[in-house]
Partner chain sequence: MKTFWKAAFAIAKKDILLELRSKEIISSVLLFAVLTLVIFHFAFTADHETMTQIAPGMLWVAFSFSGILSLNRAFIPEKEDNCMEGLLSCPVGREAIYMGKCLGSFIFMLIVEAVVIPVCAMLFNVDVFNPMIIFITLLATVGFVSVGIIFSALSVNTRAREMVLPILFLPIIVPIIICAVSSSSAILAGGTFEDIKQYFLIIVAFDVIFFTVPLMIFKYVVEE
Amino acid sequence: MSHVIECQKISKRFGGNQVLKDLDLTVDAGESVAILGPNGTGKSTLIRILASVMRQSEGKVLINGSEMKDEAFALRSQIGLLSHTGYLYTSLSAEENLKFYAEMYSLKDPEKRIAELLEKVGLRTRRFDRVATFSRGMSQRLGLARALLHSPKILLLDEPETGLDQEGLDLLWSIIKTDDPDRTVVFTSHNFKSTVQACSRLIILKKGKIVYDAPKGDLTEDGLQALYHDVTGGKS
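Supply, in the form predicted on its own, the structure of the chain whose sequence was given, as a single chain.
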């Protein structure tokens, strides 16, 4: 059986700057994989490549055995993405944004799913308000609803805690865990507490390469912090 996600010798260059270097990675169904590493080490780049919003310079990405470059349009329907860019239209309301994406994914009975998600993310009473009036945290909540709208089997999260207060953080991970417990999740983070609570496996990147990859086991927040600083040389 093929892996849900497989990266084979992935490299990415921006001009003369090589961000990812011959990276190999496999992720199996149901895993929750945290990717940590210093700023500029390629975490966000890797997420964007997995989501097919960016093309690698070399190497292959396979989703459920199909190569991304050949089947990008079809494979996107299996993937939900929440990143710094919310992919939201600020001139539209929360509900209008979700209706737009529901049409894109040809959802059946979208009204029911939209109402369910707006309730889950705490935006039911703001459903008719334009996104331009939302705070950063509210936009992030709506971005999560957009990412989950089509019930993807793979969820990619690039520092999803951005702009969220503690209530928002608790809500984020609660929704991710309960919306589909069997979903495969890959996320980047600088938050050690959220990481140890949410992940089943830890990956640490440094200078575009994987320098640590292991199950979380019984690692605590303090243990993760010590491990991270040891592996990265104290860089954040």
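Having seen the form predicted on its own, could you give me the form predicted in complex with the partner chain?
One chain, no partners, no other molecules: that is all that follows.
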């Protein structure tokens, strides 16, 4: 049985700037992996490479055993991506946004899935309103609906908490867990509380390298905070 995600010696350079260095990582089905680390340490870059919206300079990414480089086309339909922004067109309504992405993913029965998701993220009554009129929490939830539209096996989240209060973030996570509890999730975060609640495994990145990788166990929020400062040298 191959791993859901397997990174082999991934490096990424921007010009002469080395962001990721020989990074190895495997993620198995159903894991919920949190990636923490100081700013500029390559968290977002890693997520983008896994989502194949960015190409690694060296190394291989395998999704379910197939190499991303060869089959990006097919593999992308197994991956959902949500970043600090929801990738939404603000002049279009919630429903129009989802309909557009449904066409991009060639969904079979888009109406049903869209209605179901709008209900789940609590935007059914606002579905004809333009995204521009939405609050930050609402558009982030719609962004999540967009990422979950094609029922991906893997969900990638890059600092989804940006601009959300704790309540909004808790709501986001409860939607993720109820939509499909067995989904593999990889996310980056700066929020210790929701990280502890959501993850089953913890990875800390520092200067483009993994410096800590272990199951969460019975770690608490305070325990995580102490561990994080210990590993990264106090900076957050």
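Here the structure is a predicted model, which is why all the values come from computation and not from measurement. Residue numbers count along the first chain shown, from 1. In this text, the rigid core denotes the largest set of C-alpha atoms whose superposition between the two forms falls within 1.5 Å.
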{"query": "Residue 167 C-alpha shift between these two forms of 2 Å or more, rigid core reference", "finding": "yes"}
{"query": "Rigid-core frame, C-alpha of residue 132, shift of 2 angstroms or more between these two forms", "finding": "yes"}
